[in-house]
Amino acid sequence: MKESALYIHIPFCEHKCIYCDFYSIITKDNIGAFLSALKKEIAFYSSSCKDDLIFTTIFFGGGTPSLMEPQYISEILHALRNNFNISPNAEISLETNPGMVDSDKLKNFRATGINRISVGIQSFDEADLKFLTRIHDKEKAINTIMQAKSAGFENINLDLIFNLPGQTKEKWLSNLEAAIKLPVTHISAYSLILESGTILNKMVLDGKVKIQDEDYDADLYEQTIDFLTADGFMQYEVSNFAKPGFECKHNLAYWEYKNYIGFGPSAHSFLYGKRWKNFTSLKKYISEIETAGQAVASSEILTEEQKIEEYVMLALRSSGLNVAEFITLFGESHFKRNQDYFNTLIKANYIKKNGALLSLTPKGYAVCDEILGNIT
């Protein structure tokens, strides 16, 4: 059986932060209509999957999916289980933000089958939270993690953002110190990225905000790796760190080039070498589902060269490139073409070789994009 993943994009959100480019809407209109459309889309794609697929992860992203009542999430899970071969041990993740849930709601989410919580904290610093236009404070962030733990969640992630304007190394270190004091098993640490169309990007273009340079960003990233790995968190992808055994299976499904199906507006899918994206509009999504059963805005069938490029990129960004597996899938020519370059990277300690596995070192992770750009 081929392990695969399911993603559900719930677009409803309490507030749009200045840096966020994910599709979200600050209204609760059409919640009922969205659920109805989502169930129809799930049923539509159930016939597209062969019997050789087993879905080992389900991820509720957004938006803020925890705004929904647990019964709402339960109905979606019921529809997924009725239409797909879901592993009884599936990792089922739900994103939330501090202050958006309380102990009772978390317990009810746990009762529906959610077994992993991802909390978008971003910072424990009050000034940074205000800049990011987050609607929580440090106390709410800590309380949400502790409530999740008391509700029975053993698998808890928190998100942090570094290289915020004016963020000192000392301030970033205090964020990391605050994070590891909490009962979390996974930390996602992202460098602040300017995304086209966001309020933050316009602020930078207008000269109202200045972003610190790439060298400073690299210093903060190196600090992150050193600090978290010293505390027992294993870096298993460029921006992700986990206690042993708590790597996010859903993330790994993407990085290991597995099949995945996304439901909801703006969701992406990759199935049997075909990729598609849904419309990025709730109203358009609902109307398309009502008339056609699906809401595909664009699609493509990947060429062999695209598959190779993506496979290498995703493998090196995460646990590493298994050369033997790669040759079995794609043949020897691409690897031979880049063998001298890989040998140079190994000698310079950007890549380490363990049997057939080539994986980035911390030094290599810091220049990951440059390395990938040089692979032909």
The other form holds:
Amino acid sequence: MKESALYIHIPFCEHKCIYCDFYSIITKDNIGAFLSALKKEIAFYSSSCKDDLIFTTIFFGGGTPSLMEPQYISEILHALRNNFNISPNAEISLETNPGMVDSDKLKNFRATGINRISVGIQSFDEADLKFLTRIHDKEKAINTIMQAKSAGFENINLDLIFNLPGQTKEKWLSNLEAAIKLPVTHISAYSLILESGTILNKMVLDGKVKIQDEDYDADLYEQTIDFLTADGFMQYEVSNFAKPGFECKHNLAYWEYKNYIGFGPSAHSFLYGKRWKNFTSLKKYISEIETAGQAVASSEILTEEQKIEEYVMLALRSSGLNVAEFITLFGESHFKRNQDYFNTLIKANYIKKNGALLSLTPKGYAVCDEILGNIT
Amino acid sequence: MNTIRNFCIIAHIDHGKSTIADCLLGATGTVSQREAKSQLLDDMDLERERGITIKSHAIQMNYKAKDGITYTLNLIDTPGHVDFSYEVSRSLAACEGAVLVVDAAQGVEAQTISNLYLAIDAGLEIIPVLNKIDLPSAMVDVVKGQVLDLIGCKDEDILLASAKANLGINELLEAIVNKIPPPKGDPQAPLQALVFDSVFDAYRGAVAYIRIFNGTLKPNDKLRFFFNNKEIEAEEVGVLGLKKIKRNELSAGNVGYLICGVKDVHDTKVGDTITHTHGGAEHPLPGYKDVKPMVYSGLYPTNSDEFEDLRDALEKFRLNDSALIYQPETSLALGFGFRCGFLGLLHMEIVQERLFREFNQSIITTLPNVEYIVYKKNGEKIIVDNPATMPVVGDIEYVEEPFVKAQIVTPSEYVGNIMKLAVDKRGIYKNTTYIDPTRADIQYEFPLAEIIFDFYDKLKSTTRGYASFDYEYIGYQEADLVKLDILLNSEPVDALSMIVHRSKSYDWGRKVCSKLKDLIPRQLFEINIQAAIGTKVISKAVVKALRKNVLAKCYGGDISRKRKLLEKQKEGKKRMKQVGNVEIPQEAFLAVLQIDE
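Okay, that's the form predicted on its own, but what's the structure of the form predicted together with its partner chain?
What follows is the entire complex, opening with the chain shown before.
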């Protein structure tokens, strides 16, 4: 049985933040139609999976999935269980924003079977939060985590963003300190990305906001890794840190090249070597599902070279490249032509070698894309 | 023969040579209005775009003059640029007269003077014409004065015209008929035909443009080239209208073409003389010269896989350009390429541009350089056309570089600026004469290497575009030259080496280092950039090691987008050139060409 993953994209938000490029809309008029389409889509793909897949993770992402009534989440989970082979121990995650859920709602989510909660805190600094146009404050952020804990969540993630304009090293450090004081098992710490099409990107292009340079970003990143690993969080991907055993299985599925099916507008899927992407617009998504049962905007069947490229890229970004497994999958020649380069990187402490596993050092994670670009 | 007139038009660039030619063709009915494309004689796109004539051509017109006689007028077009001065001299040799066109708004310029002197040296009858007299800015009297001083003719000899308004064209035709002497020569004498140009025709091979001085040439005649010693047979002869017009014979005094089964233009060398194998002339016509390249540069394919394509393109190119020479060379930085020799900078630019446009070749060029003569301590004398092959400092006794005599014509208020520029360019002042109280003609000697780089642009900007410039080669002189190497992490980048005057080496080294520092992206390892003369480092800069290059987010399942970003990055890296462990973007090689001295 191949362990696989399911993703549900909930495209609703209270408010659109200036840096975010995930698909979301701020009207909730279509929730009913969305749910009905989602259920149809789930049923549609039921038959396209062979019996060899067992789904070990479900992830509600968005948008802001916690805007949904727990009842709806329950219905979706029910539909998934009816159509797919879902492991009884599956990791079921839900993204939430602070201040948008109270204790009761969290308890109800827990009752639906959600067992991992991810809280989009981004910063504990009021000025940062204001800049990012988040609608919560520090107090709400802390309360949400504490309430999740009392609602019975043992596996809690919080998201933070660093290298914000004007963010000093001291301010970032106090964010990290605030994070580890909370009962969290997982921290995602992202360097700010300027995504094209976002308001923030335009502000930077227009010169209204100044982004700090590469060296400053590197300093903050180094600080992050040092601080979190010293506190018992293990880095298992470029931006992800977890207490042992609490790595996000869902994200690992992406990085370990497992099959996954995504439902909802703009969701991505990867099944048996084929990748596809759903239409981004909710309206288009609904109308396509109504007429065709699916809403695929584009798809590609990967060539062998593309598979190799993705495999190496995802492995190096996360836990490392298992050379033995790579050779079994793709043959020896692909590895051999890069052997000298890997040796140089090991010598320069960008990569460490542990048996058959080549994994990035903290210094290596920081320049992961440069390294990937040099691998042939 | 008495009704033939062979002439050319000489002018400074943009003074209206081509439009005057168009008017003559129109007025004689050689070209109907319908066929008239502006600037007919320049038939390459590039020429029309740049408004310059690169290769000379010829065209025959028939003109019924006021005396009732119909004359045959052969207009021989001449290249307008100093790079092609030898070709100009051969075109002039084929004529008896020259129409000197001067822009009435611009006045006498450097090329007006240099071309006029060439025409006078060739013994041609000069017909001065002031063009563009209808322009509001025309200074007819002033420019007339300049021309009178220059030629020493009479006021009434100067024709007034406007090609755009079709003014003065009939007067010009009458002057051509009346003032230019008919050709001399004997149709019965042994054949002497001067090759003044040749072009490549994909179906017929080389087409030689010839002027017959003596004798008569017919199809099927057995012929030979004097200098080439090649024996050939005339396949077809004729005259040049808008298209080739076959004739049964061409005889003394006339101008036309010859097709003789020669596959490319290298056997039909400009300046060579053709005669009959049997009963041919004893002596060739004077003035043959084997033209030698003056400027050299490495040409490399942007993508190293395309070396063979570049070779094919150069081979095809050479069929039509006997002046271009090339041979394969290897650069550690750029891979396989060619060292090419050009007549001058314009010729080099044209070759590059045409390789790109007509042969679809994307190329990197190295810094252009001149040919140096190196006298070694062991008594050896070697020619260096590539900085990479310069002997080590300890082996060199002294080095000589080519010099030119330059003529700069400028409004007198810019004389100071020009002198300052000339000092920067190691110019040696020779003389100043005044064409009229407001225009100076300044003469300098310059090392050729100093003017091939950015001299012309500098001259134009320091004189607000008013000065004009021309030069001729005068030979080699000793100079304190050094080879400046650029090293990246101690590995020399051969394609960035250059030979430079010692007084300029520090400045140059500093500028290259700083430019490279800006252009070489940060990489996993620190990059030390050094400029060195021999083992002595004279300037350095550091590109710090890359510290952060990773996309923070890779989830939501959108792996394709991430992979495509990576593929794009890899494509970019493929175009970089590798020296040691350093990747150099191609812009770095190009940027060195644009460094402001």
